[in-house]
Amino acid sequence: MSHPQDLSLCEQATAIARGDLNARELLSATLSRIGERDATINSTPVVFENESRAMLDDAPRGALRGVPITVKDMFALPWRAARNGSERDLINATASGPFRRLRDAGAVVIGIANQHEMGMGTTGAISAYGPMGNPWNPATCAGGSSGGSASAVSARLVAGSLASDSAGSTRLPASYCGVVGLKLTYGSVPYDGYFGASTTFSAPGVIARDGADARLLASALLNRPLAPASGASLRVGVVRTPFWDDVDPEIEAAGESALRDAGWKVVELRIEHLELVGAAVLGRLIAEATAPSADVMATLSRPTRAMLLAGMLAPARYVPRADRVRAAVRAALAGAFGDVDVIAWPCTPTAAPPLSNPWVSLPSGQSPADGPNMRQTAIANLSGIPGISVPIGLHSSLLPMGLQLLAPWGQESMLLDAAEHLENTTQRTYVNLIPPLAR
């Protein structure tokens, strides 16, 4: 048998169920590997040695029995408050809804996944725990806000992680780190004990190495089977401007190649009201970002404080305007999905930028990474639909590239079918790539 950490999530779960792998030995090996590898990427700053062993002792015989995972700092645990990447406890210790789903499936929470401070960034460069490095090059961004989840899975520290997604926060780091990131449909999981409960954008997500692992983890989180089917005959829509046009040419070429390899019928789409999405997301999302108490604010970084204070000053009239745009965009997407099964475009417009200066170079010019990143992903949060990022290659910088797929409300299974088909038609070349840190 391979080293237990190098087994996929499905392989770990199957081996434990069959008695081929001792869950206690897997847990010990996982704790050891985090201690050996994580210093350079800072993906898992808090480890629960005693609590994880207690969880394993009580784990029911579910689909994930004995499998170690990490949980993003946006979800409260029975023994630890959620801090949202800050220095202070912000949600009291409790068994949050998503935690309960994974616990009931037998999963073992082994640590906290690092995240961008207060979830307010797409790079992972700011956190009370320190920035998150990318296993492909620790001097580059792991992404945000779920950077710790993506970097831990990519580095083979754990085979799966519970993430969240308010404007791309699961899909963006998955793209940067070369793993699969699935954002669930809004409201599909209990939201108690989760920071997403206070927004109309956020949804839990899962990060895993490939589509099959993401399917297993998402099925447990949704508490319903996501039965696999063939993704070979899907109709795929593409929207050229701005999602394909204003991206790094290498990423555009890799995405086009992935669609050709898949053999899907590609349909050119035009979705109404796209020019209003950015303003609607910003106006609604910043209004929902409630400022914490003064003592918590004093501990936050200047960029995070500035965004929170801007939210307090945003005129209330922006909210109903944003909601009218949201309704129009949902209707436009529903119309588009009458013609296609999924919609595809690059997940991140560039490969991961440097942590020291997280700006990106695009055909339209240079920019801080957050704006272009959210342009690619936030429409799924505005509309509530599920989305996934699938690895499609390595950039000339030797950093991963990801293709994003979007599907209608509740159709996570279709996204996973598409992801697995894409993996198979590329001979699993890209999901099997191993970053230097894990070799």
Second form
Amino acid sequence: MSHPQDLSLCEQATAIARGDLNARELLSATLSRIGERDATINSTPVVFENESRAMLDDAPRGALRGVPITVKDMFALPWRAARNGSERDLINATASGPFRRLRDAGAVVIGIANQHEMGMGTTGAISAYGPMGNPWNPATCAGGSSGGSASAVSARLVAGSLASDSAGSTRLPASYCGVVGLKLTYGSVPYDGYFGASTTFSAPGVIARDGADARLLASALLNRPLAPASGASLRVGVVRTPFWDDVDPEIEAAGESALRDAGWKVVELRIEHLELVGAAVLGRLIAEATAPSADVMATLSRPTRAMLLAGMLAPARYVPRADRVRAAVRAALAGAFGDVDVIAWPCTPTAAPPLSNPWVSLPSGQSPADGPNMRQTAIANLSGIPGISVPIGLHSSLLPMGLQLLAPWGQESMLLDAAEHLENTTQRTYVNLIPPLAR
Amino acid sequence: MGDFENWASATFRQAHIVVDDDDLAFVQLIYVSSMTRLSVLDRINLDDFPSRAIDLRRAPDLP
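What I would like now is the form predicted in complex with its partner chain, since the data block earlier showed the form predicted alone; can you produce it?
Every component of the complex follows; first up is the chain already shown.
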């Protein structure tokens, strides 16, 4: 074995349980690797040498016993406040609900996963800790807001990370970094000590290297087994416009190829009111984004501050209208899942843009990356359903591409079945790709 | 200062938030863009979107 962090999350857990891998040595090796590799990607700006060793000493014999993970800055820990990518403590130190689930499964929190400031961006270009680089090319975006989680897992610093997703924040960085990102169903995990609890859009998520690792981590978070089943005979719905049409043609082709490789029955789908999803998401999100106190506002970057301030000016009349659309979209999606098992379209519409200028070029024109990114993902947050991004190969820019799958309420297991089936039918080609930083 | 800057500054002052001209320019840009995107909600027919209670912690009922 070259390095224990080159093992998958499942392999680490199994090897520790069998006594084939010393958890203390794994922890030390992981801390060393973060020190060696993280300088250019800035995924894990804070590490917990003492606290992680104490967690390991007390770790119960759960499914994740002794496995090091990172935790997004949106979750409070018993020894550290949640800062949400800002300079200030925003939730006091406490054992947040998601932390308790992972602790009780035996996981060891080794560091903070960097994130886009206040969760208000899909690029990872802005953070009080500095921007997050992509292990495939550190001059490009790791994504956001859970960029540090995706970047660390992609670079083999850790095999799993606790992320969150308010409009795509787990799935989008997973797509940019070539890893698996699973957004859980809204409300399926205790929300205390979690900054996302302040919105009706946010859910914890997990980032891992493949479907099996994501299953192990998600099962611990949900505190229920996610038994694997065959994903071979799924009926997959596709909505062409705009989700397949207005994306980089290479990504469209890779997505189509993945669906063919999987051998799934593909059904053209029409879902009512999709054209209103963006406005409903915006109307609700800006109403829910609580502006922090003036002294915190003064420390934020100008773009984040401006977004929060603009939200303070938004007319309240849009909130009940957004809610009416939300109810209609939830019902329309529930109806669509009567005809198909999962819905599929590309996750990020382009590969990762440059950190220095995170704009994207699409058939519909050029724009900042956030709008098109959220257009692809935020419907899962508006409706509360789970979603996953799975790797589907490399773009000609040598950056990863991802396919998003959405499933009915509470059906995380079906998404993981689909992810593992796709891995098998592609001989694990895409999940086994290793970024230059990790070679 | 224009009308927008005066209105926005007064609103922020009420919240004890100090802003400068660069902040206001950025806020105006985002505000105008957001209002354009939100205006589609002004045009929906409310009869087509009845007000329904949403239990966000449960799956929606089938239509």
